[in-house]
Each structure stands twice: as structure tokens, then as C-alpha cells.
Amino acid sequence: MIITKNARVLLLSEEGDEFLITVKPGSRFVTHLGIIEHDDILGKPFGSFVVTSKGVKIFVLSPGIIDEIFNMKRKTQIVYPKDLGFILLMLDVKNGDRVIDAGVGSGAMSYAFARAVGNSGRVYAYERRSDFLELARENFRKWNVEDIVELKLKDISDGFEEKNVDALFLDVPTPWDYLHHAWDALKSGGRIGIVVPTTNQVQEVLKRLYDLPFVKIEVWEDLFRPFKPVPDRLRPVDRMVAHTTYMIFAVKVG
């Protein structure tokens, strides 16, 4: 694939330095490794390389969703990538689905939902703070999903405008207060996902879920341990990201 103007590009040095940029004709990107001319990138295929003004070789790659999320503008804590993929699978989000994301923050989870539902689906992203909403809108525009995600500046205590959605995700401080609204918005057999940071919050959510017609209730925590990719010294890295969130899932019945 040839790189054109406004393309998102991941620049990677042989030492592992990474930079994420949007390619614009006539622009230049200044780093401690030297200057990279955008015009040197335009027209090249992804996987090729350019050389900086200091003679440093830089690979030009197509960024993945993880690259975008780790480099995104944000004002809030995001759903960590190790949890994000599991949430997509547990909610069974697929092409053409309609999904509600409540508590959009900077937009990482909505972005993942948008990629999964595709152009034939729809993501309804609720946020009560206008500054978070505008930042998410900026990120969605950069990621080219603004036509899939419908942003709503709205307090979900008033309920959701959509009905019969396939999945609903709650990332708000007191999700148990909105479970009845979530049940009303979901289709029969629709799936709900909830994230909370502490065990007492998990307990509160579970109490309310059992008061409503939800089944297949599960609680999960992901623990990932990365390894150093050195053939002669293969071992875990010195530090790992341990607890990030508790994830609760259930299916609507009745």
C-alpha cells in the first residue's frame, strides 16, 4: 500500500524509538534522531524506510489500533489494550452491530467498537462532559471513524435514546445506577459489559444485575506478562502492568 497525504504513519528506528505522525506534503518532523521530511515518505510503500538528516534509518509502518491508542490525545484513563480485545470478544461485537458506549472519555473504546462494527454498524457514544466529547471528536476525525460513531452530550441518568442495541458498555463511576436503563436499551439476548477498578464496586454491580433479568453473569480480570524478545536472553520484562480493571459481563433475557 502506497502512502498518500493525510495517511497515519508509525516511524520506527532500529533502536526502537517510535513516532506517530500524519503525513502532510511540505511538512517536516523534527526528532533527536534528525529531521524527517514528509515528502520523503509520500509515495513509499508501508514497510519501507527513510533516512533522517543525521543519517539514521527509520522504518515507515502502518500503525495498528494499539499504536493509535497509546499515542492518542487523552484527558482520562483509557481501557487498557489488554482488556479492550477481551471486551470486544465477550460482547461479541461484529460487523453491522449497533453498540452503546457510555462514558466515552477520550474515545479509545468507541474507536475499537467502530472498527468492529464497520461502515454498516453504528456506535452511540455518550459523554456528559463537553471537553471530553470534543477531544473524542478530534480523535475520531483523525482515525476516520466519525461517520460510524455518533457522539451524544448527555447524562445517562436520563436513559438511552436507542433501543434494541446488540451490545452496551458502561465505563462510568457508578454503573449500578444505570443498569435498568441499559436493560431497556438492549435487545433480548443483547450483551452488557461493565468495567470498575475495585472489588466493592464489582459487588454492587452484581447485586443490581441479579435484580434484573440478566443471565450468564461473569467477572474477569486479565493479567498479561510480556517477555523481552532477545533470543539468547529470553525472560519476562522487569515490570508488568498488573491490575487495570475488573470486567463484568452479562446477557439480557426476558
The other form holds:
4 protein chains.
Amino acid sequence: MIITKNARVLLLSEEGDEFLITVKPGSRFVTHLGIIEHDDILGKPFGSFVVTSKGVKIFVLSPGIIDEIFNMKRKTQIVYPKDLGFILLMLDVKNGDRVIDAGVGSGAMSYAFARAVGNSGRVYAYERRSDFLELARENFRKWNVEDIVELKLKDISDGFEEKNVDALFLDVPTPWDYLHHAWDALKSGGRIGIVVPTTNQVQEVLKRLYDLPFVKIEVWEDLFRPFKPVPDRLRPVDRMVAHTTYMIFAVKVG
Amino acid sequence: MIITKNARVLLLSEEGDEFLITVKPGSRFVTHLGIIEHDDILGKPFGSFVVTSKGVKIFVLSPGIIDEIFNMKRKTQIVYPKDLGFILLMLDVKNGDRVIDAGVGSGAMSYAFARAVGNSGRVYAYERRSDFLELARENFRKWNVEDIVELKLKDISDGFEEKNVDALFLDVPTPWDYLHHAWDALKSGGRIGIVVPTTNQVQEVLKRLYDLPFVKIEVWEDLFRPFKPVPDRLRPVDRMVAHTTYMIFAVKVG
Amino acid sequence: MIITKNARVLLLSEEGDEFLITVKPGSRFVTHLGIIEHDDILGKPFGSFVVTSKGVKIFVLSPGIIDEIFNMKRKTQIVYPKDLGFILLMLDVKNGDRVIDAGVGSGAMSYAFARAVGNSGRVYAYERRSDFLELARENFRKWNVEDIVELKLKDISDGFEEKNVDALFLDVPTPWDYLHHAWDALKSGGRIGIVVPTTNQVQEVLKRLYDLPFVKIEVWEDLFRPFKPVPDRLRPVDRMVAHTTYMIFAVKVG
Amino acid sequence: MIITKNARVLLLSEEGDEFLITVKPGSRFVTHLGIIEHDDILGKPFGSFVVTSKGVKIFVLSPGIIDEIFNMKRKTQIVYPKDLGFILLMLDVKNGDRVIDAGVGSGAMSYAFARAVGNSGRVYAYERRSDFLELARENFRKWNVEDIVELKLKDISDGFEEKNVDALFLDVPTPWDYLHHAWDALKSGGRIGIVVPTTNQVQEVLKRLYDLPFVKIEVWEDLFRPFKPVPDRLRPVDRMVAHTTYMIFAVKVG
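Next up, the form predicted together with a further copy of the same chain in place of the form predicted on its own?
First the chain shown before, then all remaining chains and molecules of the complex.
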């Protein structure tokens, strides 16, 4: 695939430095490894390389969803890829689904939902802070999902505008306040996912979930550990992420 | 959504017993909790419940991908959902992609790929054992992805028949033997994922990967820990899965 | 070292079966691997082997503290070796120390303390249930620490009888009720350790600790993962312990 | 306990800054929190506090073994307390034992062994680099165990000078080269512990262990995770140690 105008490109040095850019004719990207002319990238295939003004070899790759999430403009804590993939599966999000994402933040989760539901699906993305909303809008445009994600500048304390959604995701500070609204918005048999960083919050969410017609209530956490990819000295890295969030799941009945 | 003939239904008791069935008019499902007539289920909405001959309440839910994977007929070790979600993200599999899955086994990974690539995409599923292949075929039919997954009874030691695939997944005992074939099949900038259970295999894969034009080589493992979902006594469960697989990723260049 | 009458002996088969016995002249030990005459063991050195009536080779080893803990008679949840070693270090227990162990249970922790403080030290072991106390007494006799551990059948709600102890360990259901008593019993600069299985209990303990003159407050948990010790297929085992306890530590000031 | 001349003192601010000093009459300790006169500390009890020249309150505590290890002068990778406590238990080191520590480094492990064996025991500490040895010697003096630890400037490729030791610990780059010497030095039934950072090294050690008369061969790793000790927002910290070492254990027979 040939790199064209406005393409997203992940620049990768042999030492592992990474930069994510949008290619613009005439632009230049300045880094400690030297200068890269965007025009040198245009027309090249993904997977090829360019050489900086300092003679450093730089691979030009097509950024994946994880590259986009870790390199996006953000003002909020993100849902990490390590959790995100599992959430997509636990919520069983698939082509054509209608999904609510409440507490959009910078938009990583909505982006993942949008890719999973495709053009025949819909993501209703609630955010009450207009600065976050504008940032998310910008990110969605960049990621080409602005036609799938419907952004709503709205507090969810009055409930959701949709009914019968297939799945609903809550990433807000006090999710227990909105679980009855979530139940209302979900289809019967629909799935809810909630992320909270503290054990106190998990306790509050669970209490409220048991008061409502939800079943299959589960709580998970995960630890992802990278290894140094050295065949003769294979071992985990020295330090790792210790905690991002607890994940709570349930299914609406009744 | 109303449950119709041939629907997949997850039966869930209040104590957490789970059974996955395909609804057939006139059939009955016999369990230690009593008998359930399929006809009692037909016409009910997902999220409702039936009562067994012993008076036990059973919820009728729509099975998600994780329910299907854990309840499927299988003869092989499966890729666990905990790993599977992350692999989908790391391989950046999305609508319209063409993906190779080598070492299909019972088909869990191909199923996940099929859902991610959708009707405009394609999964080329290689398996050399005909008994595994037939089982996978049966599973794909059940999951409604037989039009997306192209099953191939074929040893991969002669290489893959496709070129320019977006992603390739290797789940075979000696993946290092096929990495050059994988490189041939991938598009420039395409992504490869490899799963192996032992550290010795990781070492072998890494050695070979460094001999070929691959970059962004990463090795990961993960630990997922469920909690007892009891709000007043919140704590992890007593025992957990300690290990399923190591995951290795890379991107083709050049 | 030669095995003599009343010695503790760990029997180990080549397949990894383990049995812990006290050697008595004239006794016999019956197992599915065949019968072992104690007289065959007497006089042999530790590290040698005997052969059962069925011809199975059995190594006769000297049991270590971990073997004793996992094989002891018990009626209670034990402090696991994985946690125990860290607690000994965090409480800085050493030769000559005076230590309180409240909530003795079957005595594993007191045993570990007794070995660390030696003959010049003292362990004050509080237990309010007489059946647990008798079991612990029996265990201490077997382990030869009955002169170091002073067992007390006593509820700690009235406080501890000792002052100026070097360290204090609380393994009771509601430790927050006794933290002021613990403070009274500790020397200035003395260390406290508390174990509780649930996050709710950790929260309660922390609240109370911050109300009292304690500093250096820390909370830890640990995961220990065994590997299959196979050099050509090195990998973690399939399943592991997910959780035993949270460990809380603090130092008395003031 | 009153702080006297040459006492080791752990200084702790309310924000958690820690400094470990040896108290010398007339000295002053300069830090960003202000100056502390050693004479202000002398005569105070452990657990009390002093005030710096800037008015900052500083607790004066008695350092525990973990404080000493993390604050010691070192030129080498240390054995972490998280591993160290478990090793002490697995090697069953106790009062009166004779233990070999090969690859002394800065001396943390020998220190822990020395405390466990007491005055009636003995630690034979091998180190081939004289600069490490001198540093360890200085540390042992500081920790008051120089009469228990016998330092030996010696390469272990010619074997160990002791026989019938109770336990032996190997912390060297190629431990498989010395396992036969270790076997020679151990008593029958004695225990060996080996630490190595990479999976390749574990594989090599296991291969060699199976060639020698060792039983009860085990491989472990552990993850210790600290929590933020905040009762209303209880959660793990953001980042943690991902890996220090693999631990291999075995028992000599034959």
C-alpha cells in the first residue's frame, strides 16, 4: 500500500523510537534523529524506510489501533489496550451493534467500539465536558470513524437517549449512580462493562448491580508483562504497569 | 430479541451453572437442575427465564464470543479470551482485512478474526489435520462465519497460497520453521502474531525473527485474575490460570 | 546426619509424592506406594532412600519449615510461606527479639517467629479458641519450639500483657479493633504486621492505623508462580494460587 | 531503646523521604529538608522525632534488614527482599546452620543468612572480585555480622573448602558450572538455592541439576505489588517491579 496525502504514518527507528504523524506535502518532521521531509514519505509503500538528514534509517509503518491510542492527543486517563481487547470480547461487540460509551474521554474506547461495529453499527458517545468532547471529535476524524460515532455533549444523570442498545460501557467516577439508567438503555440480554481504578468503587458498583436485574456479574483485573525480546537472554523487563483498572461485567435480564 | 429456531442460547442458573444449546423445536435439555423443553424457550426474548421440571429458574441469554469459545466442541488447546482480545488489537485486525490463521485447531481464533474482518474481509484458515478441520467447520457453521472463513486442509511447510495479507497468526508447535513463508504472505507493513507455551519456543522464534526483515518485535504474557464479586468481602478468587501462552508480535518491512 | 527415634522425616517418591512422618521404632507407614517400616529408616542418613514393600524407591529427607507448614495438622487457614518469609523481613524479626503473635491458629507463624528469635528470644502467642490452642501446642512440641513460644488462651480485646515488644503480628478477623492495644504493647519504633484476605478489611485497618501514631504504613500483595522444571519445555504451571492475603505493615512512633 | 554513638538510624519524613545514617557525635546530616545535627538524635529513643533547620519533622527509626538492603552501598544487583525471605524459608536456614553464599556481591544475602544462623552458625561467603569483597566486608561490619560471616576471596571453579554444609546459595552468572562442587559441599539432605535472571539460564541449571543426585527440584518466580495505602481509594500503585530473578531449589541425595 502506497502512502498518500493525509495518511497516518508511524515512524520507527532501529533503536525503537516511535513517532506518529499525518503526512502533509511540503511539511517536515524534526526530531533528535534528524529531519524527515514528508515528501520523502509520500508515494513510498508502508513497510519501507526513509533516511533522516542525520543519516538515520527510519521505517514508515501503518499505525495500528494500539499505536494510535498510545500516541493520541489526550487529556484523560485512557483505557489501556491490555484491558480494551478483553472488554470488547466480554461485551461481545460485533458488526452492526449499537453501543453506548459513557465517559468518552479522549475517545480510545469509542474508537475500538466503532471499528468493531463497522458501518452498519453505531456508537453513542456521551461526554459532559466540552473540552474532552472536542478533543475526541478531533481524534475520531483522524481515525476515520466520525460517521460511526455519534458524540453527545450531555450529562448522563438524566439517563441515556437510546433504548435497546446491545452493549453499554461506563467509564465515569461514580458509575453506581447511573446503573439504573444503563439498565433502561440496554436491550434485554444486553451487556454492561464498567471500569474503576479503586477497590472501594468496585464495592459500590457491585452493591448497586445486585439491586438491579443483572446477572453473570464478574470482576476482573489483569497484569500484562513484556519481555526483553532477546533470544539468548530471554526475561521479563525490569518494571511494568502494576494497575490500570478493575473491570466489572454484567448482563441485563428481565 | 426473540429466540427463534436454531438460535444459540446460553442457559444460566442463579447459582452460576451454564449450558450452551442450539434451540430445536420438540427437543428437551436434561440437566441435574431438571428438564428444560426447548419449546418453552422458543418465542421468549433473550434475557427472560424459564423454569425447569424441578422448579429451578434458568435465564436464557444470547451467548457472546467468550461463551462460545469456552463451550465449544474442541480437541485442542484453545487461545484464551484473555490473550485473544489483545492479539486482535496487536494485529490491528479490522473490517475488510485479509488474515491468515495457521493452525486452526477448533477455530476460536478464526472465529474472532472473522467477526473483526466482517463480510468484506476474509480469513484463510490452514489446518493439516482433517479431524480438527471438520470440527472447526462445524463450529464455524454454528457461529455463522462459514462464508468469511476459508478452510484449507494443508500443511504450511510449502508456504501459504495468499499474498499481501494484512495479518498472519501462527499457532503451531514449531513456528520458527514457517516464518519465512509468513513473511512472503504478508503485505509490506503487515503484522504477525505467534503463540507458544514454552520459553524455549519463544527463544527459537525470536532467533528466526531477527534473521528476517521484521521490526517492532515484542514478547508479552498476561495474567488475568477474577475477583469474588462480593461487595462486603471483595477479594480475588483462590486459584487462577497461571499460564496459557507467550505472545510474540512483529511487523514485516522491506 | 543419622535418623534417630522421634525424628521428623519427609518421605519423597521419584514421582513427587510427599509424606511427613515422625519415626517410631516398630511402626509402619502404609501408602499406595507400598509399606515402609520405620525401622528401615532408623539409622539411615538423611538424603538416603528406602524401598517400599512394592519396590518403590523413597527418599528420606529432613523436612524444612515449608514442608512442616504444608503438612501440619491444622484447623485454620495458614499464613503461606510465600507471605511468611516477607513478613519476617518486614517485621525485622531476629535473634533475641520478643514478638507477639495474635491469632495463633495452627501455629505456622509462631513457629517461624520462634526460629527467628532463637532461644534468647520469646514469642507470645495469643489464641482465644482452646481447640486451636491445643493443636498449636501439639505442633510446637513436634517442632521443638515449645520453650520459645508462650501460648496464651486469651481474647485480646482486653489488650496484651506484654510491653515493649519488638514486633507484633495480627491475624484475626477484625484487626482494626485491636490496633490501639497493639500500639500499647509495641516498643517505640516497633513494627506491626497485619494480614487480612479482603479489600474491605484493608480499608478498615488503614483508617484505624492513620488515627494512631504509626508511620511507614505499607500494603502489599504477592503472586508466586511455580514453573514446570523441564529444561526443554520451560514454562509456568497451568494453575496457581491467585490470592492468600493482603499484608499491611507499620512502625510505632511517639 | 535509646540511640547511642554509632547506632544505625533511619530518618523518615512525613512525606516518606528516607535516609539511613550512622550516628556520630558532632556530625551533621544535610538534606533538602534542612540540616539535622547528629547530637540532636543521640540520647533520643527510637520512634521519636527531631526537627530540621528548616522546621521539618523527621522520625528517627531503627532500620530493619530491608531498610539496610535498599540503602546499602552496592556495586552489584541485589537479591530483593521479596525473593530473599522465600529463599531463607526454602533453604530452611536456621540457628546454628552452616551456609555457603557464593557470589556475595554487596552482601545482602549473606547478611540475611547470618541473622538466621546466629552466633552458633556460620556463613562462608565466596567472592572472586576483591572490590566487591571489600564493600561486603564494610557492610558486614556496619551490620554487626562480621563474626558470623567468613569472607573468602576465591574463585569457586576449584570447588568449596567446606563439607557438610546445611545449605548453599549460588548467585553467579553461570551456576551450572559449579553444581557438582555444590553437591560436594552440601551435607546429604542439604538444600541448594540458585538465582538467575533469564529463562535460558534456568534451562541450563535444570539440565545440570538432573544430571546430579538432586531431588525436589523446583523453579519459582514472584510478583510483589504494593498498594497506595489510602483507605478511601484503595488500589495498587501504577508501576511495579516486573522481574528480578528466577529461583531454583533442590535437595542433595545420595
